[in-house]
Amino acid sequence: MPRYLGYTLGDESVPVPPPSPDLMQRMGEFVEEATKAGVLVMTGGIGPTAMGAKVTLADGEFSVVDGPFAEAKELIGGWALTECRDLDEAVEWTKRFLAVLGEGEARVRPVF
């Protein structure tokens, strides 16, 4: 079965408030149902650029520098690997996801 990353951009400018309990509860509820429907693999979120490194590769020699990273303007946010028939089920369950959220953009990607 294919499987699909979908992901949400964020913008770490911008102050995103903790999700309330409702949200939290429609939330696991959704993601209850896409894991009992089994389509969903697995889902995480990305902490901010502060928390990480960039490593580069470049004349034979690696480079690391650690976050934040300023030049990003627009970081992934959250993930989720979903296994599904094709991209227009993966779309699918992307739509109900968002309307889960709230407005935004989530983007859906095949995984090779």
The other form holds:
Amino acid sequence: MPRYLGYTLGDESVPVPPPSPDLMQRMGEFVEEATKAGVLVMTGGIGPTAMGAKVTLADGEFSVVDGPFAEAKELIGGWALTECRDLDEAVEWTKRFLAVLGEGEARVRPVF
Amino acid sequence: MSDARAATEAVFRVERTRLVGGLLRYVGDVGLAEDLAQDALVAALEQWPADGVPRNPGAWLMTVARRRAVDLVRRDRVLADKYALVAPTLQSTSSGPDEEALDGDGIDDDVLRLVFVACHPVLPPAARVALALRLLGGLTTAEIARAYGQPETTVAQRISRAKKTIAQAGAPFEVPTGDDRAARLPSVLEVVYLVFNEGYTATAGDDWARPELCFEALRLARVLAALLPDEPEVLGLQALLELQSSRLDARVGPDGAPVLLADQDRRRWDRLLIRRGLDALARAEARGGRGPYVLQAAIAACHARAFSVDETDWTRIAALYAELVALVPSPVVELNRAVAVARAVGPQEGLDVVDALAATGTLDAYHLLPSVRADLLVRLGRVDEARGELVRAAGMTANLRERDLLLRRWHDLDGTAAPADET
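Let me have the form predicted together with its partner chain next, following on from the form predicted on its own.
So here's everything in the complex, that chain up top.
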């Protein structure tokens, strides 16, 4: 089935308050709805870059740099892997997700 | 703008099942509920491109459809009794867009009710499949026809006849409970399974598999498992379909030819679907599930866990097949058990099972019997007998792809040919 990765974009330099219980509740309901519709196959969040590392291979040499990555402006925050019949449907689910989240930007791309 | 149209149609496809399910509760007629939903789509196509998609599109569609229902029954005296029945619920929401129309607790029940209506035992299996795909699968009649390699008129007639049959039977539109549910559920699961199998090994057309039908069946199984999360066989069916689907890419060669299980590149199996399948199986087993779907899923799980044929737990598979054949006696399942026994114990023990099965005569027309027998004879060094069995098998199959495969094995027989298993 065509798969789509939907993800939100964040900027770590802008502090985000922890989600309110109300948002958590609405998000839970949304996840339940998408799961019951057979659309949502996997979802999760991605931790801050401070908890991660950057691995580079250049001229045959590896370099590993621990986060945070100060230069990174657009970082993937939450993500969801869905199975939809086409991009139009994936966009519709993305709209519903953003409506729950409030404001922000999400992108959706096909997964091969 | 085609963008607005595409967005509107996408919303409609997402909302369609719940819309028809909710409308069915009000009008008590599957055909009418579908027509009303279609009318709501037409209204949306007229208004949304100009006014924008409403904040709660599902509720908007429901409100429009219900207003239309009021208009219809008012105009049609024949339906006066129906009007009396539905008027109280319709009128309370006929004044403005109704945010509650779809947000109530009844949504799950609405969809579930639709599942049980579409899979009603008064319908012949082919009609159940067509109606389920139409009402629940979100496939158009043309798409169903294409997927089944049948003329669109045939499918359209089948669906319209099914709706009439249900109306004439006076089938109650309710979600059965207790013993009633237990009695009706197998029919529901069978429909989903039939749809999947038609996709997995197409009986008509040019393709070996029709993945879109597999996807639709998998989606239905997931929806069902979400609605009935405590029914082991529902979870078992979901597990089975997730696991079978995980192999879809690997079981078709670049030339479209089938690739048997033993020959598949297991690195191409979909790990996410395997994980989901194993999770669903674990939930089914935790609820004490040992029914046919749970057992088949358990067998599929043994394959999914192994990275090669040799690493496969054939002893467990043979035991699961024995349990399955005791539950649903079937010579085909027994043949599969023979293959597992041959792997687990030895080719002679497998051959004993096959020969006992052959003696019953029930599989005289089934090409896989001589095909399996040939494999086991090769492994026992009885190559001449194996050649005879392969020729016999090739003469019995009507599938050209499969005949090629058997004849190729015949040519390759120099005593070291690799045996093949069931797909």
